[in-house]
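In structure tokens, the next block holds one chain alone, the form predicted alone.
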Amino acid sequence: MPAVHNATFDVFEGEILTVMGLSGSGKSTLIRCLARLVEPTYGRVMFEGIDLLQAGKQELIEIRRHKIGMVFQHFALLPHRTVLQNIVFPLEVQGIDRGAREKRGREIIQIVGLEGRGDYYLRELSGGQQQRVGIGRSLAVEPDLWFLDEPFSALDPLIRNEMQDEFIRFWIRQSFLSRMILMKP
């Protein structure tokens, strides 16, 4: 039985696509197939003229490093690193020098509302604060395509609304996120 069958859609520059469905309906599987974290068994995933299913391992790594941002329900943060170190990790992987990546990291810390916590470790943060670190990490790379799989689920309702509004303001202000796919329960 397929988890996702005949899913077809286009997301154009400047658009936000929201996929909604019940728990277990395949939203997370769909987003993982699009990012090729789960290998689709059939079809095409086109991004900027490239079929990601045909992309080689190195090409796919480069696309993920420089073009795609991802925030998942389970944020996969690095517990031995501080908030700042977690946020700038993708920039470190890209080879950005320490000064530039830490400057960018401090900007992101302000955007996600974690001022004064850059030197904190994850164990010192609430679940909602940890989720903001994951969101911040995805913002650091200024992606062309942003996959968000229930990125606000661990936040309390007030903070959730504030972060959703801030995301939209940030997206409009920076004008670097050309496409966003948001999964909601």
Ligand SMILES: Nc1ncnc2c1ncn2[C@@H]1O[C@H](COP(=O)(O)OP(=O)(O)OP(=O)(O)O)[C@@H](O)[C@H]1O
Contents of the next structure:
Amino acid sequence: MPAVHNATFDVFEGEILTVMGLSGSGKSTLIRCLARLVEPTYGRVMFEGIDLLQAGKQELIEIRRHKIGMVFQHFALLPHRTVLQNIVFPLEVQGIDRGAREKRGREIIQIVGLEGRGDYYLRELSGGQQQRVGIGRSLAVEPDLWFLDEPFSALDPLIRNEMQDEFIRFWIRQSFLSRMILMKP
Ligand SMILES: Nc1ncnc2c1ncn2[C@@H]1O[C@H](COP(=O)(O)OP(=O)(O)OP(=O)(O)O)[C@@H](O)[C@H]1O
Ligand SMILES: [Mg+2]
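We have the form predicted alone; now please give the form predicted in complex with the ligand.
Below is the whole assembly, all chains and molecules, this chain first.
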């Protein structure tokens, strides 16, 4: 039985597409297919004129590295790195120098409300705080395309509203021409 069947949609510049569905309905599978973390059996994922499903390994790495931001339902953070090191990891991979990336990292730490915790390891954080590290990491790149899988689910309702507002503000300010695909329970 397929987890996702016959899903067709467009997302234009400056749009947020929200996909809502019950637990087990295939949201994570769909977003993982778009990012090719799961290889779809069939179909096309067109982004800036390229079919991501046909992209070569290196091309895909470059697109992910420079253009795509992802926040996963289960965080997918690096446990042996600190909060700051996790947030700036995408910039490190891009080869941005340490001074510049740490400056940016500290701005983001403010945005996601983790001031004073930059040097903490992930095990020293609550689930909601870890999720905010994941959100921060996705903000670091200023991506053109966002894949967000229940990015606010581990947050308590008060912080969730705050983070959602902050995220949208950030989006409007820095990358409002980007496209966002958001999975919500
Ligand atoms: N690796 C896997 N192997 C086999 N089946 C899987 C796998 N991952 C997910 N599934 C199945 O695919 C279906 C969709 O799962 P998926 O994780 O995409 O749902 P979801 O909408 O994200 O759910 P939730 O809201 O709980 O996160 C489920 O029935 C699940 O059991
Ligand atoms: Mg899911």
